[in-house]
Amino acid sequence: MNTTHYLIAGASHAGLEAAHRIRLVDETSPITMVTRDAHPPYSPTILPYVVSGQSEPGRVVLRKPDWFEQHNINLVSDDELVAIDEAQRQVTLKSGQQWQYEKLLLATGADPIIPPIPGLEKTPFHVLRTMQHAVALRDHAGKAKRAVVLGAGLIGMHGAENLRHAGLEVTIVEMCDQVLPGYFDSRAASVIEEAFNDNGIRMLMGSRVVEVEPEGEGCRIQLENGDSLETELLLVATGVRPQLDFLAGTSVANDQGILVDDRMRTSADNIWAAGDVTQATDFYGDKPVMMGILPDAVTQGAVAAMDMSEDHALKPYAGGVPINTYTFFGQQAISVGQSMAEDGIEELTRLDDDNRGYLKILLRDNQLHGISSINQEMDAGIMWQLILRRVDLTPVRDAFIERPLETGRALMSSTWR
């Protein structure tokens, strides 16, 4: 029987941050990390650039093998968690290996959602969540002329742009009336859509796929309005969700994801969770939410590790605040916090048609609740901290509305030392 003190299931941002934080206070207890990926740990955010050929798989690792050796961390690759025995503090891996642990962190991430479209299960298609997916998509793109992307979220938009960079004719099909509906309002989305149109990507917003069928080297996609699309390459990017089958028979409470408290503890003894697999405290309300963003995964991994290692510097998780920086065709969009105004929130917007610029600020009682911008100088990290720290902007309100970046930097310099 294999034994370890800390067992971390998952080796992306949450898991790696957890291992790093544990080693800051516990230099000797054995740590074992299990990852289903055969590649060294990498960030999912770089996968679209592997598709276009701008990045190579071997040059985008988050941690090289010697990092694990230096920190005395046993990395088990190309394997994954399939079952947990709480009573024995034991897990079973897909390979059949079994590991006993003292403390277990579930940081297993999320898997692509495959929509129930008739005919899709019989049709070759791609998803983009792992390095294997990216390499397969890149190889197929080199043999295709046309691509259709289902979904206009971040994965779909990144994928479409990089398929275009790879030389393909690209069409995006999205059920919603705009791109990136979870991050930007319709005015900001229209600026992004215009950039995609200008770069030769066909945008079919408010379109629903009703059937997919194989045809020759590719497939035919039937839309609800009667139109059809023919393509050699189909990328399905309609969202992600945690795969929770390994929780069967455990007392780990879950809903959309694994439910955790403000220390990332699950409902089961000696089991924590962090990252895309979790459903955690919402900064803006009481209902647990799924976040699925990189900075939040890092934060949750740190909180979980500090609790697991009994680090006295632990600060409980304050709740999820969305933060996204999105670069497209040489332009930049940023969304931090809430993107849509609700009762009691003041909305201020500014549009610069000449430079395709956009700014929206959401305030409640002169505290920042959300900010989104396109082609404006902005520091998403500073705006994130202003929201998390509930900074009172009353003394600098006018200056902040006029110059959010400079004013935010000044506040950071004077108060966060």
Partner chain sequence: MTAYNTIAFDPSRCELCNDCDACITACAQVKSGTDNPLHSRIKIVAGFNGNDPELALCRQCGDPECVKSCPSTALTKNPETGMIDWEKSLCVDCLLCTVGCTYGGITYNATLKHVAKCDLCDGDPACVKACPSGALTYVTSASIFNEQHEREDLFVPGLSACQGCNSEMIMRHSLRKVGPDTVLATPPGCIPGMGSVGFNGTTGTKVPVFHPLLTNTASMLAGLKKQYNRMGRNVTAMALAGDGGAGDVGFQSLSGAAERNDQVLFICVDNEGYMNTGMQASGSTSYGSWTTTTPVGSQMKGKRTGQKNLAMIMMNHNCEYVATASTAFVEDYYEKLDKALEASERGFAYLHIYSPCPTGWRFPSSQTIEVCRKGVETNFAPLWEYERGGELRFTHSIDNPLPVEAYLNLSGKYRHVSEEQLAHIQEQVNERVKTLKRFAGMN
Given for the second form:
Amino acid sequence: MNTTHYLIAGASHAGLEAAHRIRLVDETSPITMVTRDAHPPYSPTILPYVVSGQSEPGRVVLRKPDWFEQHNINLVSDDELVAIDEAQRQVTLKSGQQWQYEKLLLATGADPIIPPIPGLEKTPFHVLRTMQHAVALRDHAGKAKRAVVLGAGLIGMHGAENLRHAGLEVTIVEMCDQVLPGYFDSRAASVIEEAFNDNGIRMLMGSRVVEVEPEGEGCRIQLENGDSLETELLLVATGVRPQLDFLAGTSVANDQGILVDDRMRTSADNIWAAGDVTQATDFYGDKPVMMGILPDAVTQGAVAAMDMSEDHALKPYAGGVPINTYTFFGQQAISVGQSMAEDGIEELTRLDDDNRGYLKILLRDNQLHGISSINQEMDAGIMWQLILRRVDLTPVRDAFIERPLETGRALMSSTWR
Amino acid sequence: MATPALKMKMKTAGCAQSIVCDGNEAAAWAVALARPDLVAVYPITPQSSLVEYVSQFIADGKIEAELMNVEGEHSVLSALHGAALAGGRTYTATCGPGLAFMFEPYWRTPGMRLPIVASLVTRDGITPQCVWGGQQDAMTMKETGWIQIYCETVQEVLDTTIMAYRIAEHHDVMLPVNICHDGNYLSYGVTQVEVPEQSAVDDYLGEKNINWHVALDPLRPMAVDPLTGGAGGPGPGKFVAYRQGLCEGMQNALGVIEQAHSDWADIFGRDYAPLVEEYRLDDADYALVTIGSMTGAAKDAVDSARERGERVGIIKIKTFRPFPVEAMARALKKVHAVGVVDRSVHYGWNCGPLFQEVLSCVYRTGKPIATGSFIGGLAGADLTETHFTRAIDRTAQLLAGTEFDGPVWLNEND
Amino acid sequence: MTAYNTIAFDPSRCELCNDCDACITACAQVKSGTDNPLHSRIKIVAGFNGNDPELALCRQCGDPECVKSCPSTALTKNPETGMIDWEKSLCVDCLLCTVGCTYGGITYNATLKHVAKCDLCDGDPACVKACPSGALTYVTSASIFNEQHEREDLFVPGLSACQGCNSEMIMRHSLRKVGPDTVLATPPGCIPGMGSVGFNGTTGTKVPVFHPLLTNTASMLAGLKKQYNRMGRNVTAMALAGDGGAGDVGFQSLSGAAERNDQVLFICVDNEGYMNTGMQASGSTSYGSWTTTTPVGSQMKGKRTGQKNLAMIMMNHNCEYVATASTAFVEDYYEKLDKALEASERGFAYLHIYSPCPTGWRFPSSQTIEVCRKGVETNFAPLWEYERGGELRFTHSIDNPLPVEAYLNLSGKYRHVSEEQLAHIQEQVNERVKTLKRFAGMN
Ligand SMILES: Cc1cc2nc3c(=O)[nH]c(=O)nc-3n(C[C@H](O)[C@H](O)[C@H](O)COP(=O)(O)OP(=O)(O)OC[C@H]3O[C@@H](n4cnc5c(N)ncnc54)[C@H](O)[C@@H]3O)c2cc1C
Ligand code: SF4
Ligand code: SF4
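I've shown you the form predicted alone. Could you give me the structure of the form predicted together with its partner chain?
Full complex below, order starting with the chain above.
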């Protein structure tokens, strides 16, 4: 039986930040990290750029082997957590290895959802979450001429753009009638859609796939409206969902993701969870939410680690705030917090003459509720903090509405000194 | 038989040379022989020539010590504290107002259990402004925890100053010692003295170990003098333990002083009564109690009175702190009346301080002894055979049952 | 570990309100060859509601959030320079770094079409050179930590000082630097009051430590040092004394030891009074100060006399080394401590450290360093040093001081000060600087 003090499953943003934080206060207790990947740690966010060839797999390694050595962290790669015995504080890996832990962090991220589309099971298609996926997709893209992307979420949009950069004819099929729902309002979404259209990507919004079937090298895709698409390459990007099979037999409560409190503790003793695998407190509401964004994975990893290592500086998790910094064909769409006004929310919008610049501020009781922009300079990190800290903007309200950038900078800088 | 003041053994083993000098120079010779590490000086009459001699000895290499010319007595003793805590043997001398200015560190020295030796070339108190001898300065300090030993002769100043290191540094004692010699009379009185041999003194004093019990040394880090006491926690008990330790050290000193003197007599042939000297006391009906250099004249007066048929003797105190209660009571038991001659004043009791302490011992004898206080020799005034004859007469009247109120001021008509 | 440099900003000196944008233009020039402020990586923004200006600039963080948010490894902290390096060839323009950063330190540049951030101009920042008012300075920021964190803190944890106590900071910094071959004297006052010598047989210090009398610190140490010299052992005799024990009742022994040039490292922690015993005035208490023995009433408005300038008096003893210091300028203090320590091997070294006291001076415990800083920046507590035989040398510019109110306003002990008193204090500050300048050979 192998033993370790801290066992971290997952070696991506949440897991790596956790290991780093633990080492800030606990230099000696053994840390072991287990990752499913054979490839050294990388970010899933980089994968679309691997697909386009802009990024090379060898140059996107988040932590080199010497980092693990320096921090005295044992990294077990190419293996997978498959079962947890919470009473004995033991885990079993796919290889059969068993580990005894004192504290366990689950930071295993999320896996692509495979939609129940008839015919999909017998059709070759791609997903994009791991380096293996990316390399396979890149290699295939090199040979293909046409690509269809199912889903206009983050992964789909990034995937589509990069496939376009790789020289393919690309079509996006999305059930909703706008891209990136939840992050951007319809006006911003339309600017994004326009850019995609302008760059030769076919946008089939509000379309449903009813069936797929293999055809030659590729496949044929049947839409609900009767149209059909032919393609050599199919990328399924209809969302992600944590894979939680390893929880079987444990008392770890879960819904869509693992339920955690504001210190990232699960319902089971000595087990924490962080990152895309969790369903954590919502900053805006009472129901726990799936976040699935990188900055949040880092934050949750930090909170979990501080709690695990009993770091007194711990500040409980303030709740998830949706954030998106989206660059598409040289333009930027940024959104921090809520993007849609509801009751009790004051909405202020500004549109540039050429219709390309756009700014929307949502205030609730003179606190920032959300801000989104297109092609405007924007310090997303500052806005995020203004929301999280519920900074009262009353004394600077006019200035903030007039010049959110400068005012935000002044506010943050004054808290720093 | 009375204990003789000085048993002269001719041709003693430890004698290096015979010189003619005053008490201040004799003390300087003793310092040279004791090999201190650090001497700090600040001049004051009538001590000044003493520190001049010591400084010259250091300048001449006769004393291999660090000399600190300090800006005042307060710092003099403070520097000695520092050196002693670092393990050094130390020396200084002072008196009168200088001693008063030194009071703050002086008061603290016994509590720190630092075996510092300091000569007090005793001087009367001010005011009236006065620069002459008297024991008011030393007597004022009697409640501070220093050992106080009073010398009678110049030779005794030399010998006792060396003995002081043996006493102070004894591990059962670890207390500072004042060797008191009378300003003017002993400081400037010139006689012939024997200077012991260095090697014999080295043997007599042995290896020094000054800071085994309390030290400021990075090799043995400790906190010296944390705040101790208060009304709760371990404080009160700890404070009492320190006080008890100091009292114990004081009491231990009595035996150590005796031993130091008898060893001295064995090596150097000069045998002094360490605590209380009895002179012509065994067949006496009454006695004078004396202290310091006045005793010489008192002895002459007693000798003369004896010739007249008076059965009178002398009880001389040498060690005043710790007070030799047993030795004093033993001596007192032999007589029916005593006249105590003080060279200082005990304010508020209208008598001399020595008188007050002798009185406490009378109770211990379990017998009624008539007592009277005499005060003389203040501010450098001479105490002659005539003065002591007067004291003897008055004490004889006491014996006959004529008591008197208040002290007899021996110099009031001078 | 190497020391890192960074750009420090002093908003109270910034001339933005007078339309100065020298730094922004200078940065835009070196980065783009144009004056377009959009190309500047340093942005000075107006403080809201008339407050001092604020700064948006990369802080070259120690635990940088931008780096953690970057999926491409384009951002890294350079272990040599401490700088956050950005590698263009790796960047994928995702802007996630701008989410991590809360200072506006890394931002998207629409002309360049990628993010841009301050790179300290390879160690010679153009903005600092361009700044006409001294608001921007290029300082070695983490050097203190880098150099000192390996050294042992030779005081025990949990000394019972007040929250925000500057003296405790001075003690810990000083002894940590001076090291274990030291005998430490802490005369009565806040320092043993917080437990340096401990209570009832316990100790608060890991080196030999003692309570001298309030009056005899310097002479006790002098004797001790002499004895160690005699024994051929190198032991530092060090004092951490309050201003009362140094300059009032203990002054005679201090002066004597300085005159004899005894080998002592004497550090005076000046909190302008007897704070430990309930905030009574000392000779070091400044004019106008409220204390419990210079109270404010109808007949008296705080201390009626000026403060004794102990550091200057010590300089006139011609000691080996004399300097003033402040915890707001710790690098400066460490340099002086080094020199003083070395000087104490030759003779008497005296350091006078201004030590604002949150409890006795009535300011929030979070403001200690700010009070220290303003003391220096108003010339109320100028920083200088003097080496035997040399001239006085200012170690922090005395030019363009802030008005003395900027310092007085921070502490409750000056709350009652009238216009006339204020003018008097300003006058005293000016006079003192004038005197110091004469010693510095300046006019
Ligand atoms: C194409 C793409 C684009 C994206 N773009 C953005 C973006 O623009 N902005 C944004 O904020 N976010 C974006 N994201 C999301 C972002 O990458 C994730 O939120 C983030 O990576 C979550 O980090 P995590 O550590 O929680 O999980 P992951 O990064 O998913 O890492 C999970 C880790 O767990 C390991 N693992 C999984 N299962 C097991 C197991 N059973 N046993 C052991 N190890 C296991 C994996 O090998 C991996 O190391 C994107 C994601 C993708 C795929
Ligand atoms: S860019 Fe921001 S987060 Fe990154 S180092 Fe600079 S200040 Fe810190
Ligand atoms: S914009 Fe570039 S530097 Fe910033 S996070 Fe993305 S890849 Fe990293």
